[in-house]
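A lone chain, given as structure tokens: the form predicted alone.
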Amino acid sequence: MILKTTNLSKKYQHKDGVVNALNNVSFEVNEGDFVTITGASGSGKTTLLLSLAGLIKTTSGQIQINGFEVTTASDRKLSDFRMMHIGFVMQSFALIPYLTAIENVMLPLAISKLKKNQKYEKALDLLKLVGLENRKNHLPQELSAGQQQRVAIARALVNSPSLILADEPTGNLDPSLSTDILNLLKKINREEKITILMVTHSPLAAEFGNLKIKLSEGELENEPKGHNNKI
């Protein structure tokens, strides 16, 4: 088990009262699952996925990623944890627009004990697994937008992390980029025995996933679909 929740809530207070964002979520992920969290806007989604990366603190409950205790931890030891543990993919791509493809890669390495060019060798093999070895040297805007995500999955994995949080990974593609970038995320999930966590909105890219989440007002509309938890 990779991941663990229990009893995770999260409460807003609102000028009409109180919102439960979250309230009592509880599941199990195994290493090498491929998670899709799906539900309608404002279920929960997405603070959930920021809860995960300890990005928000909760109300109540716990979070445990590889035995860390994500709900207690100061905010110096999540940044670490988060450094070493996590890769973000996010629906804007995120890229800084002056650096190239591979600058940008290599920017998660900026604190690195590694020697500048390891750094180098290691984001340009990454680019060669997203197939854009081709491009390292393009800024953003020289890249479609299907090229700019893959540019930032291979950030997400500079770090060699255990686990990736995609936040509407294809959100501003087309259906045929979105395939790709689903595929692609696939392989990773397959190859390089990376655990995903995915918020979509898409019933496509839903399927994806081995293990299914689906969230109403905050809750957990059935126990998580998947095959014993396991791929």
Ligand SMILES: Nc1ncnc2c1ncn2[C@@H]1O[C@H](COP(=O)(O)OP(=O)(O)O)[C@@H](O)[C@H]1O
Contents of the next structure:
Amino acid sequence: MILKTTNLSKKYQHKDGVVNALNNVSFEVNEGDFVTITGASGSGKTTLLLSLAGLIKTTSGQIQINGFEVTTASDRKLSDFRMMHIGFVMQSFALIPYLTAIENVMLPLAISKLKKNQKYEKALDLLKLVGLENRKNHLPQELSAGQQQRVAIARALVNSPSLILADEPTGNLDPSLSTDILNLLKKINREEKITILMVTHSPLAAEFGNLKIKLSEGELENEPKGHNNKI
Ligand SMILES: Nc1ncnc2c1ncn2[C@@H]1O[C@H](COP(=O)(O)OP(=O)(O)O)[C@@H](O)[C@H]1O
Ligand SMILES: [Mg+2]
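Alright, leaving the form predicted alone aside, put up the form predicted in complex with the named molecule.
Below is the entire complex, every chain and molecule, led by the chain shown above.
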């Protein structure tokens, strides 16, 4: 098991009232799982990913990732933990516009102890993995949307994370590019043995998961399906 949440709840205090964004969410993820998280807009999907990464403070419940207790960790420990274990892929690719593809991929290595040429080689390997080595010197604006998302995926992998959190990674792509990106994520999941949690509102994309989680108003709508463990 790589990830476990126990009775996870998140209430946002808003001036218009309290929002119960997550309510007693419990599930387990095994190493190598490809988890898809679906649910209507506002059902708590993004809140769940942000909570798992320790980017927002949850109200109650526990999160364990690789044996690390996320909900009680200090900000400093959390930041180290994210750096070592988590890669993010967002709907809007969040590339730096004035850096080339390879520079964008190298960016998370800025504080690593690797030598400059080691960073370069590592980033180049990942651009190869996502099929973009011949675009390494292109700026984001010189790449198509699908290529930009590939760069973002390579960047998410550069710290060798054990877990990738992807929030609607195909939300800004047309259907055929979406399929490319989903196949790429599947390949990374299989070949690099990286566990993936992917939020999506596309039923087609959700089919890529071996474990399917559905949220409804902050609650698990079903027992997660398709798992090989005891749930
Ligand atoms: N920072 C916030 N403050 C107050 N309410 C929020 C905040 N972020 C999200 N919410 C509310 O929490 C609920 C879940 O939001 P979110 O996790 O973004 O849903 P999803 O990603 O499934 O669309 C929504 O009702 C949303 O309006
Ligand atoms: Mg969202």
